[in-house]
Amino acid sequence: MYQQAFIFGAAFLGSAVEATEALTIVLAVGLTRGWREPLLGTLLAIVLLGLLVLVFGQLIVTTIPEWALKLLVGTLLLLFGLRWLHKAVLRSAGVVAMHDEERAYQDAVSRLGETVGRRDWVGFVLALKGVFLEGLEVVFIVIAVGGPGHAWTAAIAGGLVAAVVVAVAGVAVRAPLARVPENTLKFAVGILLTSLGTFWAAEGMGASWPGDFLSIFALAGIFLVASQLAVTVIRRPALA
């Protein structure tokens, strides 16, 4: 149950970060050169990312011993997360401007201008492209947090749980996610990312933990107040 649970929000929280920036390429596609082309984009762009989830997700479970799995994985997943949590953290301390999805919103609507002809091949391409590529992290996300564990049902749960709340708050307001506040998300995530991937690739080398999943509790915390300590040692003032 726990194991469970600590995937789904894993595998939530990674995708709907990914989510909110899809959907603000879509948004500023949509409202500027109209909706048909970029929805048809982004459908096409679903279809091909499940497909991946299907193919991969399928030849990881049949061709992979497990102790190879978790240690490949686990260590790709550590590595994600840590990337995650040290953009987070420079972030959290002022180092690094906090990543503005207004601003891009602005400047991707400044870069589409106005729609041009019958068929805008040009919103379809970029809702595609867009939606693709930070979709494909979601795919990662998924495969990896479901792979090891065998906790398929959880992951993919927690992605398409992510991209409809995403997508139905997108709806909601017509307007890109400005108030999602995606530094904490990314600060979550790349805690439990770290988390999870520590522990499976320490399982792939032979190691067994005390308690089991709940280690990844412990985990957690270790990290979470690892992070908070590094904040503090590097805090400069917001950038603007």
Given for the second form:
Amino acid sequence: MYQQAFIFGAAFLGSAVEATEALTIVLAVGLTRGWREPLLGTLLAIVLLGLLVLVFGQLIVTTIPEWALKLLVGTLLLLFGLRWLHKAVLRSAGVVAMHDEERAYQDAVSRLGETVGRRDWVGFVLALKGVFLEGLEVVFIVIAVGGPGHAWTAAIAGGLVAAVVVAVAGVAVRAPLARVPENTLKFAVGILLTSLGTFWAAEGMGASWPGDFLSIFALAGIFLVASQLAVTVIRRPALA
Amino acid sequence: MRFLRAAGREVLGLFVSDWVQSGVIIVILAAAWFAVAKFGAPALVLLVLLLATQLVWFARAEATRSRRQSPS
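Next up, can you give the form predicted in complex with the partner chain of this protein, since the form predicted alone came first?
To see the whole picture, the full complex is given below, headed by that same chain.
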């Protein structure tokens, strides 16, 4: 139960961050060049991403022994989660600028012109490419958190619910979701994925954690303290 | 072709932003694998502490580097 909830939460939060970035691209293309082609590009990207989850998910789970799968996915999740956490720490400490959806949207709009011709291939390709590339992270998160723990339903549901929530919010406001606390979400997802990665990598090495899956919460606590410590150390005047 | 190259870069970029940091993480995991086989569960404490330490270390190093490059 804890495991399913944790995996749903990790997949939901991680996917929500990426879906917000993909929405910015689709809105920028749709509002400046018309909606038909960008929506078709988005649809095709979603179908391709769904196929990737099905094909790679099945392939990985059925062909790789469980210990190797946990070690491999755990290592990749650690690298992925620590990269997000590293970036979130630097943003929280003020070293790197916060990601600004409004600015990303304006940049995209300024690069686009008005609709030309009957078939707008530029709009189609931009939406396809934007949604597909942002969606690759969602695919990885869903496969990585759902595979080793045999929690596909929770992971896929987390990814889908996030995509639907972000899409509905985008349709409602017809503007980039600039108020989504993206860095806080990245912080949380970085901690969740790093904890899950550490847990599975160690299980793949043959270790058993005290308290089994509950130890993930202790791991999350340790990584939270470490990242807060990093923010504090970086903000110290001696470094300024 | 450009799309495939962009997708390839995107996939690699999911896991690696700093090659040295990624290398250190892999070395920590390899050492932990050896330690878990030899000492069992107590080695997990070392694994977690090393991973947490490298997070603080590399974030501080990048902050220092970034401030040296743009002193204001």
